[in-house]
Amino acid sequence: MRVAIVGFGLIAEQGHVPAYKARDDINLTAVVDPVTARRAAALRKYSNIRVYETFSDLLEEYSDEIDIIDICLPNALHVENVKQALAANKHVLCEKPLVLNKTEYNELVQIASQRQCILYPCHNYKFAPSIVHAAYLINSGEIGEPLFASFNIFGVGFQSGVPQWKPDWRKDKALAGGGIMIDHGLDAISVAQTLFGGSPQRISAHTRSLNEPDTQLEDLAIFCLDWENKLINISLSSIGSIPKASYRIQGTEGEISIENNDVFLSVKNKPVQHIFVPTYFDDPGHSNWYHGLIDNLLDCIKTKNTEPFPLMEAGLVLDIIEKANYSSNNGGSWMPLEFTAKSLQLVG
């Protein structure tokens, strides 16, 4: 399959092309970005590629040699760029946040069901080693039935993007449309549905802007989901000193622990479980995730699914994140839910 990538930033340079690049059955053959020294920069990588300044040029004189088109843009621009991918009926490839609103996901959904492409937001945290180990674990019963689960995430301030073009857009409501929430917390919430599946039925939250009280993007978000039977709380930090991430679930019969790299499993009566696992939570550009996710994407391709679990779940973020909010400024008051996600299931 042949790809193109909208946006050449850190993301599609550091995570993106380095998993293209070991890989057989897929090719980088084309990228679009406004700046030029950003064009440089994939012609450094890829020296037999094409470059465009702008997408339209792509699709008008190359579009045929095109099966997926790869947007990592800047959050708020997403929405425009795959329906015009669409409209040209290219797969889709879409980094995270998919849209920032429900109206523009049902948009989305729609033309490209109608169209038959398949729309495959870059949900790459179902595919964190650890987190697919963990997920194998809970679903062969080690720790007997899932009742509660704690997820703490401490960033240092807002990861900054390429120098050569507003390396600061995530700080520009107008560009990033949130703030911790619709960034560590989309990956939160997808680490919930591939660890459990389904779906939650409310939200309890409360967020704050304490370091950015300017920019009125919250930087701290703690939120309980009720999630069929289990409670799951998760903290959200951009304010700390050090990046880290824990992940804790506690079952009927025991309890699995993720700290980066080492997965351990406690089980009543037996000895502690540390398995070593290499995922490397602290590499921006997570590379070695974004095969799971290649493959599913081809197979999606390939069976002509035009519903692949990460798309419903981003419908099941964009819910959460929404009710979150109006959760906040209620004083933490529960809020349902209302997107069901019966069909996601997970990852095998």
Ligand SMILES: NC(=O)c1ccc[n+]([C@@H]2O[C@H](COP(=O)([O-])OP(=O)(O)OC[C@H]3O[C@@H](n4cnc5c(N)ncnc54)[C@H](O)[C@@H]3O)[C@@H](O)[C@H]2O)c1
Given for the second form:
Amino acid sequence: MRVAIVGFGLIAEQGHVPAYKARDDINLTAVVDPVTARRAAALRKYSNIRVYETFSDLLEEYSDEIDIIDICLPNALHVENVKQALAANKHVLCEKPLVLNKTEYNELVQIASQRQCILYPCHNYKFAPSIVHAAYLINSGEIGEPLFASFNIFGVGFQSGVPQWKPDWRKDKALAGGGIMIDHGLDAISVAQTLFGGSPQRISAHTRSLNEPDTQLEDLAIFCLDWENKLINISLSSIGSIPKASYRIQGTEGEISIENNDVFLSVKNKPVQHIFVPTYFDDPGHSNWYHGLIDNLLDCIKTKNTEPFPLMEAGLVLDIIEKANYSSNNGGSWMPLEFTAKSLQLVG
Ligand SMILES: NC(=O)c1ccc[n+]([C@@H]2O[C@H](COP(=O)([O-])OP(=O)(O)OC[C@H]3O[C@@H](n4cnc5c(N)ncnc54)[C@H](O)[C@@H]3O)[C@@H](O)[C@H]2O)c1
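One more: the block was the form predicted on its own; return the form predicted together with this ligand.
Up next: the whole complex, starting with the chain shown before.
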């Protein structure tokens, strides 16, 4: 499959490109970026690709040589560029968040379906090895019936983009579309969905903008999801000084704890098992997570599955984020969620 990347920034260079380079079923043929230094960075990795300043130039000149458009742009630019790619009948891989609200989401899902193109959001935490392993342990019944999970994702400020464009675009509400919920919140919800399947019924949330009050973007969020008889508690913070993510799941028969590359399985009356699963949450590119994701994308293209699982999940995430804001503005009261498990069972 021939791929063109639109937006050659941090995640394109450190996440997507190393994964593409390691595969023989993907051929990167073109890159679009308005910044000369970013096009030069792309040419340093692949000397024989075409580079363009605008997406329209690429589509005008080189469209026949592309099967998949890979959108790695800042969040608010996704929707228009995805539309342009679908209008050219291309399959689309799009970085997360796919879009910023449910209206944009519904519109893109409809266009992709009409065009019979695969629209695949990069929900790469679903493919993080330690998360996949924990899902396997839960599905094998190792901890009995899961009852409770607590995820703590603590970061240091909002992540910067490449220095040659607008490194602080995540602090600009018009470009970012949201704060920590749309960034790490999306990942945490995707992890919960991978571990437990189905979907939550309601949410209670508290969000705050502590270090960035002028931006009106939340940098602290604590929310609880009532998820088919389980309670999932998620704490997200970017106000700290040491980045750290941990995931803990308790069931009727035992417990799983994930700390970066270490998975601990503790089953009643048995010694604790330590399983080393190389995952590297602290690597900003997570390039080894993209292989499972690309395999799934290529499979969807092959089987003409226009409802890839992460596309359904993107709708769930937008509903949760919208209701988290309502809940937080209403003292943390429970808000019902509209996205049902049924819609998440459309695809395997
Ligand atoms: N899945 C993950 O783990 C993960 C990690 C980091 C970032 N992301 C997502 O990837 C996206 C990009 O983030 P980033 O950190 O790489 O940003 P970045 O700022 O490093 O890169 C953005 C790039 O887009 C280019 N650009 C700007 N306007 C453009 C246009 N109109 N056409 C073409 N190129 C244009 C910029 O020159 C820059 O090179 C965001 O949506 C972000 O949420 C995902």
